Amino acid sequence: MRITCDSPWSAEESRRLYGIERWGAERFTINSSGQVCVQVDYDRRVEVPLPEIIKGIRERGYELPVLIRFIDLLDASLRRLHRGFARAIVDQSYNNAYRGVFPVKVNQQRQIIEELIRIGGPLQLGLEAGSKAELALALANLPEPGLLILNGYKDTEFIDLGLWATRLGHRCFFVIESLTELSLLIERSTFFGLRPLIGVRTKVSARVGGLWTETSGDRSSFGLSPQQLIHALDQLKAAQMLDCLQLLHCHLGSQIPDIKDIRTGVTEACRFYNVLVAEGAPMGNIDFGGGLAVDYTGGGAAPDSCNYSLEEYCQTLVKTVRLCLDPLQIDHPQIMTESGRAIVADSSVLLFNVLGTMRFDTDDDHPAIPQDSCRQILELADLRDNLEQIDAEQAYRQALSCRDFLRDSFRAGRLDLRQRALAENLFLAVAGKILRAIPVESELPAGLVGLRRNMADIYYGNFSVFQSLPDSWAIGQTFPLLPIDRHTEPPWREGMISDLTCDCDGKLDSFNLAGTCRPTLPLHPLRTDEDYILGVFLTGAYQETLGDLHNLFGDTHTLNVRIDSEGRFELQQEIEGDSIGDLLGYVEYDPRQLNEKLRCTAEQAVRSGRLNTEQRRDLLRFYRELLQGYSYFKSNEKR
């Protein structure tokens, strides 16, 4: 597929293109008018346009950037999620249940863990804590009696907090990390007189493939290694509290791509399930982690996608313990996961709005040629004019070699200006040429590798790679993005995504489109005096927590959109995004003394002349104002 200005386009090429029914489905697509819309399943489907949504928030006095959480997609996850589960438990004959358990390091934002307890509480929503805030939150939020998988190393402080839980009458697991937390539980539990429940981490040797690789194996952070887990036993038995070992806790891995690396994790973790049962343990619980993988791009492969569905993950789990147990008349263990990535990512999209571009062809592919030319100038020429006749591999080399030439020769003092402008004019020409001869979805042969690159525009976005998108700089994570509107013009421009940071790493150059990584992006020119919005979906795992303060650009605007059945939507809550003054306090300026600083400064400047007593009040009033306002970049329409 050839794609130009002029090309006939519909919303149904949009949705190849961007590959939204492959990432999206049942959450996302593009209706017949070309704009993407949110859907929500009542009796029928409601789908309401993400336009309509942004049309809402700028009346209610918002401007963007801002993050959307769909709460209807977030009570939609967690419900399939379960569903998943008990259709594999009939199907596998097995007889135990599920339990989900929510890590509230994937997002700690209060809105979220108050509304995954409020849908959670009928299917019995457990919580992971790995730290003692973490702890502190869940122990306020969790209703009793609740479930609690408390992971991480703990200290005094943090065994003592899960042990009043466990007094408040919640099933408090203490997953053991280390030998030495080991003996500090069994000494803090006799203070206490409470016989804590126990579970042991163990450390799975399986390594499973995608970005999270280093999280297993033999080689990960956390657990006990099979030498520790027999000094465990030993000291329980020595302690007499060997029937406090309930659960067995393994994490397979983050965002595992592929199910044979799922099948194989499982099946080691029973293995070691059965020891403990052997050894006298009366177990009933185990607990596989994370891992369920989030389909980023829709692509079926590693590593921002996987080869399964979530109904074939949660089929391998049930089915793999039971083959595993069975042959040994063991009990059918609970089976939890904290499948955390897979409940939340879906249910939040960035929108942001592009303030500019900066085009790398040229407006003159015809412009006038000296006749003093030099050789390279007018190879250039030739190369432009005759493109149809020569090897798109063999032209794209020899246009490289007379460009560099020129350039050379115009450092070198040998070339004027207005020469160098006309030669990058005709490179741009020719480059141009042989990239719109090219299927906008085909791979690049090797001799023209980074041509889409170097001639894709570039998209100023308003916002923060760094706050907003951290898992796209920091590891290379692939998140889907698309424009919100438009989708029955053809996207004909080639373009990368720039943040407004100072930092040439705030950038996005790596997209997904139809199951094939590209460094660029299909999009369309902008218009005079209307917004195009780009759209970045299902960053609701880890983005908010991770992000940071780079350029002092803070949190955006949030806001928790509901959708009723009649496909009208309501702002439950409206969270205002970190003011300036917000962002200059988290690094220990405090406001008032700025204010104070600066009038000292007017002051100072209306002694000497420099300012007037008027131009000194409208200073002043503008920076209170400027602390109080917004960190992103304020568009000058009215609206």
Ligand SMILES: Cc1ncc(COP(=O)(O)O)c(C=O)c1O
Second form
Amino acid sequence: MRITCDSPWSAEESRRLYGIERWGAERFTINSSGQVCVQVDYDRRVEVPLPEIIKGIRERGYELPVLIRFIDLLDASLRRLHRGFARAIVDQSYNNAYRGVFPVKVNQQRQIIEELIRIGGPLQLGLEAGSKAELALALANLPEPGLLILNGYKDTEFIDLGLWATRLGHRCFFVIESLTELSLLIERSTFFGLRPLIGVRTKVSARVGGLWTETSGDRSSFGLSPQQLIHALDQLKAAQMLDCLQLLHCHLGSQIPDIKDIRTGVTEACRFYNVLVAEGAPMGNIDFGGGLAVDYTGGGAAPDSCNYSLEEYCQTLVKTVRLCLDPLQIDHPQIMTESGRAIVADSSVLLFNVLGTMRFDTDDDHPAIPQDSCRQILELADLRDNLEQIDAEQAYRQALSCRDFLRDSFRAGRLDLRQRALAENLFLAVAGKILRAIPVESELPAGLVGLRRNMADIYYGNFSVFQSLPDSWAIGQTFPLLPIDRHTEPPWREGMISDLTCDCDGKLDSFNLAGTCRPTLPLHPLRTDEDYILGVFLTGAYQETLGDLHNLFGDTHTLNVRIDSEGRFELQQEIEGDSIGDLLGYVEYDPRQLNEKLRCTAEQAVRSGRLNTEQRRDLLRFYRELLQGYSYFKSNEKR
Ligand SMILES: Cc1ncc(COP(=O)(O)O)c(C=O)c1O
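Could I have the structure of this protein in the form predicted in complex with the named molecule, to go alongside the form predicted on its own above?
And the full complex, kicking off with our chain again.
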């Protein structure tokens, strides 16, 4: 598909181009008016356009950027996962249950945890804690008797808190990561007079693909090796606590792209399970950790996508366990998973406005060519006019060579500024024409690699990559991104996104279109009288927690939205983003002291005549209000 400013365009074209029905199926779509909508299922599917929600948010006094959490989508994901396992258990005639466990690290925010506990109550959702702080929040929130899985390295305090949880009535599994931890647990539980529930975390040798491959295989930093597992069994037997060993834990990795790797890892874990049963441990539970991938690109390609559905994941786990255990006549254990991103990624959408663009192409494709122009300029003009007759890669090489020759001539003083400008314009006209002839969803041939990136506009977004999308910077993760409106108009510009930080890494330049990863995205030209708002989707997992304060851009406003069966939305919880004063506080400044210091500076300025008293008052008021304000860009009219 070639997109020009007058291409006929409809919402259907946009749906296809941005792949929204692949990565956002049943949650997001584009309506016939060209607006991105969130979808929620009641007895019928309800759709609410995001532009309407933004209007409502602004009417309530919030500025962009905002993070919207669609609580209905969170609930739906959790239910879908449990439905998938319930179905697999029936289909596979499996003789035990599934228990979901939410790994708190994936999104620790209070509103998320409280909602998961509320909706997860009837599903008996457990919580996984990997640190004392996570256990502290889980313990206070989980109604007992709940399920707690304790992962990570544990000191005495961590173990003691887990023992208190046990005493309170929770089914609290201590997952042993090292032999010293096991000695400590034996010692502390004897002191408490409790028999704890113990799990052992194994290292499986099978490696999984994707970005988290290091979590798997022999060199993964967590879990016991086969030799250590034998020592752990001996230690438990010596302490007469083998009856406490009731769980095998193995986390194969996060975002596992290939179902084949999951099957291999699960098979190996089951072998360990069989051995533990044969050694006399009661067991009864097997926890496969995280790994259920989110299809961030809708394209089926690793690492940000996967080659299986949620249903296939559930069926694979249940069937593999059954097939491994049945020949040995071992009772089916309760299956647990700690799916994090698959539960929360869907629910959050980051919305930000574009502040401006920088264009790199030329407005003037047909500049006048003076008679006495040098040979390379005439050659460029000829290329522009006769491009159809030449191979694109050859034409581009020729244009580059002319341009570089002319740049050298300018440096050597043989070309004046007007000729240099003419040369650059002609080169851009040729490059633009070559690019426009290639369908947007196609990969560029080898000789043109870099052309799309070099010609793309930069769209300046009102957000911070480091705060809101840290994984895109840190591990190159691709998130779906698209304008939330104007999908009845052709997106005929190509853009990359730059954020507000003064950092060249503060950019988004990896997008997925029709399964192809590319550095630019088709976008609309800005209009002077209208905000252009982009949405970044599937951002609910890890991003809020991992975000940092680069350039002191803080947490965005976060609004929890509920959609009712009539398609009305309601802001259920509103968490104001960090103020500038909050941010300065995080780096140890006291806003009161800052005000005081500035007051002294202003007073001196009055004494020396650089400010009058009225200006002093205005400055101090302005500064005080600024500290209370949002750290992101404010549009002029709001000042
Ligand atoms: C022990 C453990 N469980 C669960 C998870 C969550 O994984 P995911 O978000 O892929 O479901 C992780 C993440 O790395 C983990 O380390």
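Positions refer to the first chain, counted from 1. Each form is matched to the other, and the largest set of C-alpha atoms that superpose within 1.5 Å is called the rigid core. Keep in mind that what you see is a predicted model, and the values were worked out from it rather than measured.
**Student:** Could you check whether the CA atom of residue 410 moves 2 Å or more between these two forms, using the rigid core for the fit?
**Tutor:** Yes: residue 410 shifts by at least 2 Å between these two forms.
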